[in-house]
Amino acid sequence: MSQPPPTVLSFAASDSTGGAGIQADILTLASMGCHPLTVITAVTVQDTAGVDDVLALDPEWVVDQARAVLEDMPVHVFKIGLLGSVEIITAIAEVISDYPNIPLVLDPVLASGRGDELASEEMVAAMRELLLPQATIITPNSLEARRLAQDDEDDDDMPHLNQCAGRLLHMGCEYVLITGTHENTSQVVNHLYGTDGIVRTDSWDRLAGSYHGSGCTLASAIAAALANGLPIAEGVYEAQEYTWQSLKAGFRPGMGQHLPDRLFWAREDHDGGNGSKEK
């Protein structure tokens, strides 16, 4: 019998388009050599343009899904995406607290690409209090980072991303990767922060169009890299490379955003171009 691949347990919502959510996690994890384990947190009504509705599952169902898997097989990494409710956040936080040695990749999904609200202020507060202190790395885009790090003293001022990272690290996570897709820059610049400051900065050619599920892809790719034994800085770079290549090879099957091609490496016409410029 062959050696089993590393396993990653993803907590995420179902996305019928296959562009984001648990479907994106499954494709990414499998593409990067891992066996995906899944816990569904919510069912969504959405297309490639945006999210119309979210039905959060009963928290007990979420817990039962996770416990059944965790009691049956080893898990190398946890990955968390869209959560659906404060009660689900609380339930998942309790489950993962029983496994403090398993790395946790947290993708704080707060809104859709179209801007549809996916997390209330109460949910954001619960993430800060219950999940960030348990996270190995969180992967917010710049908008999510500012919202997570916002405090009452900021008033209408937008905190600098370095300041946001410091606040998020102070909340208890080990690393913060802030992505620059939403920043007004010629290239997409991503910064990985640790307790001693910036660990690495990577710049990527900005691709035309918009993409559904890029954040899910990046977070799952980081989880896969960690499950495969890479150290955090190297794993974050490899995950960015994988994500950029999947976006470059993306396709537009509907009337909305493009979808990443997470199996780009299996296509005969893939040219393997690299858009990274490490700083």
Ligand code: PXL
The other form holds:
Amino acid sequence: MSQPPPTVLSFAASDSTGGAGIQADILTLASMGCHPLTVITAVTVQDTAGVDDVLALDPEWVVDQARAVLEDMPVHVFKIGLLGSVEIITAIAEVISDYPNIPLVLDPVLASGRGDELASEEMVAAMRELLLPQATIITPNSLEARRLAQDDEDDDDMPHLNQCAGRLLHMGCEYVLITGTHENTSQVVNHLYGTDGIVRTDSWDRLAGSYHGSGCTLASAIAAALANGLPIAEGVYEAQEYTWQSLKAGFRPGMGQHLPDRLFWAREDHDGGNGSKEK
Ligand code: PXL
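Can you give me the structure for the form predicted together with the named molecule, which would complement the form predicted alone we have just seen?
Every chain and every other molecule in the complex is listed next, the one we just looked at coming first.
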């Protein structure tokens, strides 16, 4: 019998388009050589243009799904995406606190690509308080980083991204990867911060088109890289490279956004090519 591949347990919501959510995680994790374990937090109704509705599961069902697999097999990395409710955040925080040695990749999903709200202010507060302190790495885009780092007293201020990263690290996560897709720059510039400052900066050729599921792909790819034994800085680079490739090979199956092709390498016409410009 062959050795089992590394396992990543993903807490995420279903996206019927296969672009984001648990479907994105399964494709990415499998494509990067891991076995995906999945705990569904919510079910969404959506198409490639946007999210119409979200049904959060009963938190007990979330806990029971997770405990069943955790008690059955080793889990190498946790990955968290869309959470659905404050009660689910509280329940997941409690489950993962029983496994402090399992690295946690937290993708703080706050809104869809179209801007549909996917987390209330109460959920953002619960993420800050209960999940951030347990995270090995969080992967906000610049908009999410600003919202997570904002405290009530200074609602109007627009902190620099370095300052946001400082605040998020102060809340207790080990690393913060802030992605620059939403910034007005010719290249997409992503910064990885640790407690001693910037660990690495990577710039990528900006691809035309609007993508659904790029954040889920990146966070899952980081989880896979960590599960495969890479150190954080290398894992973050590898995950960006993989994500950029899957976006470059992306396709538009419907009338809305493009979807990444997480299996780009398995297509006959795959040509390689790499948009990275390391700084
Ligand atoms: O991309 C964030 C995200 C995560 N999970 C689900 C989603 C979305 C965005 O639409 O629908 C299920």
